[in-house]
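As structure tokens, one chain now follows by itself in the form predicted alone.
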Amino acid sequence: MKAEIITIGDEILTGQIVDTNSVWLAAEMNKAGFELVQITSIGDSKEQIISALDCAFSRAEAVLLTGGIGPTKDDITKQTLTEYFDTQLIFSDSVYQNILELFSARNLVMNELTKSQALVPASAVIFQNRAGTAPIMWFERGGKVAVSMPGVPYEMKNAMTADVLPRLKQQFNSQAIVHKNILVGGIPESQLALQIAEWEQALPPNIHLAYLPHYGIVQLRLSGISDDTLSLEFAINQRVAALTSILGKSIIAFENLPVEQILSRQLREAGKTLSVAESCTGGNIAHRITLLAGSSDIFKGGVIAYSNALKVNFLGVDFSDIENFGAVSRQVVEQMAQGVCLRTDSDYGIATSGIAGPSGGTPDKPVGTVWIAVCNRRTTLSKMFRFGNLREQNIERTTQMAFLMLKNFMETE
């Protein structure tokens, strides 16, 4: 069964809030084996509604609307589907109690505007709303669905979990949907495209292959739609084997993970520890780090040696090779790592130093060029980068390559 989702709302639109209802849905849907064909939105406006639905409904047998069922005049959403599905409004004493029991809970008193949310289409099979005022609407014309919910997140996604999605799972057949993730590093994507041309150009017409490339890795996605789970499941095991055959030890994970996660494993794994010594990236590695739940097994600690006394007197850093070489350099950033993996008493070591913009750039090293070390007790790798000329990107770069590098190293030492 297709389906698509409509979220309406000018603060959509205009940017005052972001649209997390369509991505919990999508995920939701998907899970439950239903094709998503299509998101769009709209605007509080009676025509751009009853253009998506009739555009919705020459695509998909369901459509999810979320917004615009509130109380105030802005909100048009009800008034303008019981016209679409040529109806009318009337007082439903059953929404009516529900709100009188959502007011007593709160200890707040109705007014006319709240009052009139019991107004509801004569047509359509309502479900009440256990966290808000607004019912849920389900309209049904041809065969085919429409769903009308509250914008709030928290109100649609209990309605979506307790009413909706069941009964359109008892209406609608769905199909099985299997996805599975391959992550591969060091490998740009057109390069891994070519790669992997003859593979991919094998892929059954019901196994579709995504590239989703993110600062040096480039996640493939292999997505499958069948009525037999456990046939869907071998076809597509069995494709990731042959392409495991081809990748080999580009490939770092099958599920879709942060690196940060899959290095933290890796140390624990290992029972090894790291800390980092960080210019460039002025916390951001450690910051993705401590954000994993545990991380306190594998990292001991960092750094942020932004200024070139503090590289020197804390981390050791010769200043004759930053009056040579320049901080940002592989003299300067191999003894980073080295000396906060010693002051640290760590297994391993991260060091960055670059130029992240947008000034500060020279001829021989414009911005963006991010020297890059790791290291172990005995052993020091380093690598020079050129990223580009946004600075968060460079840092988001730096700190991705880092992650990539340690996780290599460790596995060729």
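Can you swap the form predicted alone for the form predicted together with another copy of the chain?
Shown below: the chain alone.
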């Protein structure tokens, strides 16, 4: 079954809010085996809603709409859908009771605007909103379906999970979709494409390959749609096996996860801890790790050694090495890694020192020059990189590369 999403709201078109509903809905539809053809964002305008619906129905059997069903004047989705489906608004006592309960639970006083939320299109199937006042409306015509849901993300997610998705699955015979992700580390996208060209050529027409690059890592995704899940799974797994024998150790995971999550899992499984000594990455390595829930199991912390004094006093770097070789050098970055590992009593250390830019470059060490070191209690591995001129990108690339280096280091030590 083909589906589309229409998100309604002026605030999306003015760039005031990120439309997070679409990506969540898209992922849910994808998992359920529905093929999403298009996502459309439009303003709170009757004309635009009608035109977007016409277009969507010309391509798809089901259209999910979010937004524009609040009680205020600028929300016109309900009125527009009522006209579009040639019906009229009637008062729903069950919706009214639902609103009353919600209001009494929150100690709110009902007013006329809120009461108008209990008006619903006569021909629509109504699902109660489990977390707000606007009811969910399911319209049908000629075997096609349009569902209007609230724009508030948790109200929408509640409705989608509890009512809308189960009914969509029941009504449309969904084909199975199978995805397999393969994360490849350390090979640029274009080089990877050449390396696997022959394998890619030989893919059957019902299996599609996508390249999704993320700073030093390329996510390869194989997707297929079929009535026969088992044989599709089998065919895709065969291709993945063939790919594995081509790429070998360059494959860092068979699922799509941020590399710090793969590394954290590896540390947790080994019962090991990590600390960081960050100069040019300025805390970003620690930030990325600590965004993960439960990271205190494997992460002790570390030092942001932005100034040379901190490199010496907090990490034990030899000041004469900073004078002789510069802060961006193998000698200094290795001492930083060893220092943080030892002084925090961690199993592993990561250190970075580089010239993130835009200033600070020299002919010898231009902007983008970065040293990364990873170590355990006995051994240190360090490497120099030449990234580009953009500060933010240099910080992100260094962070990503540091995670990759430690991951590989752990596997070969």
